[in-house]
Amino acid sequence: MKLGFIGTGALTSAIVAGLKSLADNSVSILLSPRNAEIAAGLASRYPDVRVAGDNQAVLDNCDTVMLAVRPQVAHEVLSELRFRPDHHVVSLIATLSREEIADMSAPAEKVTKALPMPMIAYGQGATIICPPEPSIAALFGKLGKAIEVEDESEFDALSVVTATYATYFKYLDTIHGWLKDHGVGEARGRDYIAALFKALAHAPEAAPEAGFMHLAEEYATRGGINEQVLRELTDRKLFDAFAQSLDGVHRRISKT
């Protein structure tokens, strides 16, 4: 596979770093010069990662092309490019449908949507892929879990989950701030929170048949402190507001 990237930002960096951390890292990579600093940094770290002279040179020298530009500039960037029928186009742009990408990358005959997460750089997390595509599933499967989806509406719904990363870290920051206000050292509080939530993240794998609410109830001992916080936040409709935010992201992604 000759793999090219149009757009060289954080997600491209994560994918390249993940691929180049593998024992078999023989995939040759050609980067867009759109973010010259990031592209040059990756090329200096890995001998078989090169920076193209322009975006068209990426297409001219690759058979698989990942689109990693911001949705706001996607139409402008892609309209200037000449795709070939044999190109395999993989869009990492969550808010543009597969049909929109297919129109902009015509006459390329194979268009796949994929949504990896930044932790792919460390071989962690999951990448959703639509429609199922063995070569792309195999590539991302080396970097974590690859989940192939038939229906683009299901892909859109799963994509909404990626809008919750920042909120998760704000949740942890709120706990961290509370600890600091109560005399806990910054480093000690951070280490404790990180270790605790890392352990909690393994609970669904340890009990694959258990629903998330079942796990919540297991920890919410009757009359205990977990039950108190869960009940108070539920009564204040925090989780209802959260679900409404997810609805808003879903409308944006699916354009419904």
Ligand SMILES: NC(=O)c1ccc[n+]([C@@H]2O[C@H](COP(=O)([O-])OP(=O)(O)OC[C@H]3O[C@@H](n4cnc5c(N)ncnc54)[C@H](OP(=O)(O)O)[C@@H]3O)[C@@H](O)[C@H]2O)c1
Given for the second form:
Amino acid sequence: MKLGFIGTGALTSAIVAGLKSLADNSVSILLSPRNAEIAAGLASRYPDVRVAGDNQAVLDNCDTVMLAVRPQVAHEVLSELRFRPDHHVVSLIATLSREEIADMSAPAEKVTKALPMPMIAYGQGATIICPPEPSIAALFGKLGKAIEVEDESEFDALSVVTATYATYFKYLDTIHGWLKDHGVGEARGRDYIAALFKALAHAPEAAPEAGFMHLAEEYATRGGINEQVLRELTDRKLFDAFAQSLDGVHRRISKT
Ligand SMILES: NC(=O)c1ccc[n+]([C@@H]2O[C@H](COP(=O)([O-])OP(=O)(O)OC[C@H]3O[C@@H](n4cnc5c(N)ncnc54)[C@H](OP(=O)(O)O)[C@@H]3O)[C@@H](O)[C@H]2O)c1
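Mind sharing the form predicted together with the ligand? What's above is the form predicted on its own.
Starting with the chain above, the whole complex follows.
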């Protein structure tokens, strides 16, 4: 595979770092020259990573092209490029549909959507891929989990999950702030929270048959302190409000 990237920013950096940290890191990568500083940094850090003269040179020298520009500029950037029918276009642009990308990258015949996350740089997390595509699943599967879906509406629904990270950290920050207000040193509170939540993050994989609510119930001893917090937040409709926010993100992503 001759892999090229149009758009060399945060996500491209993470994918390149992930691929080049593998034992078999021989995939050759051609980057578009923008962002110049990031592209030059990647090319100097890793073997077989080069910077093309311009975006078209990426297409002309690659068979698989990952689109990693922001959605706002995608139309302008892609309309200036000449794709070949044999190009495999992999769009990482979260908010554009496969159909929109196929229109913009005609006559390329194979168009795949993929949603990797920055933690791919460390071989963690998961990438959703639509439609199923063995070569792309194999590539991202080396960098964490690869989840292939047939249906773009399922892809869009799964994408909504990625809108919840900041809220997760706000949740941890609320606990941290509360500890600070109660005399616990900043570093000690942070260490304690980080260690506990790291352990909790392993629970679903350790018990693959258990639903999340089953895990919640395991911790929510009747009359205990976990049950109290869960009940009080449920009664205040916190989780209903959270689900409504997911609906809002879903509408935005799927434009339905
Ligand atoms: N970051 C994430 O966590 C994440 C996750 C999933 C999907 N995505 C998707 O991935 C795409 C890229 O995200 P990102 O976070 O990597 O954004 P980013 O860091 O802003 O990178 C976008 C890159 O595109 C470059 N660019 C702008 N105009 C260009 C042009 N005409 N030709 C070539 N490159 C051009 C930018 O260069 P300049 O800096 O010079 O403007 C920048 O380096 C987005 O569509 C986003 O929806 C991102």
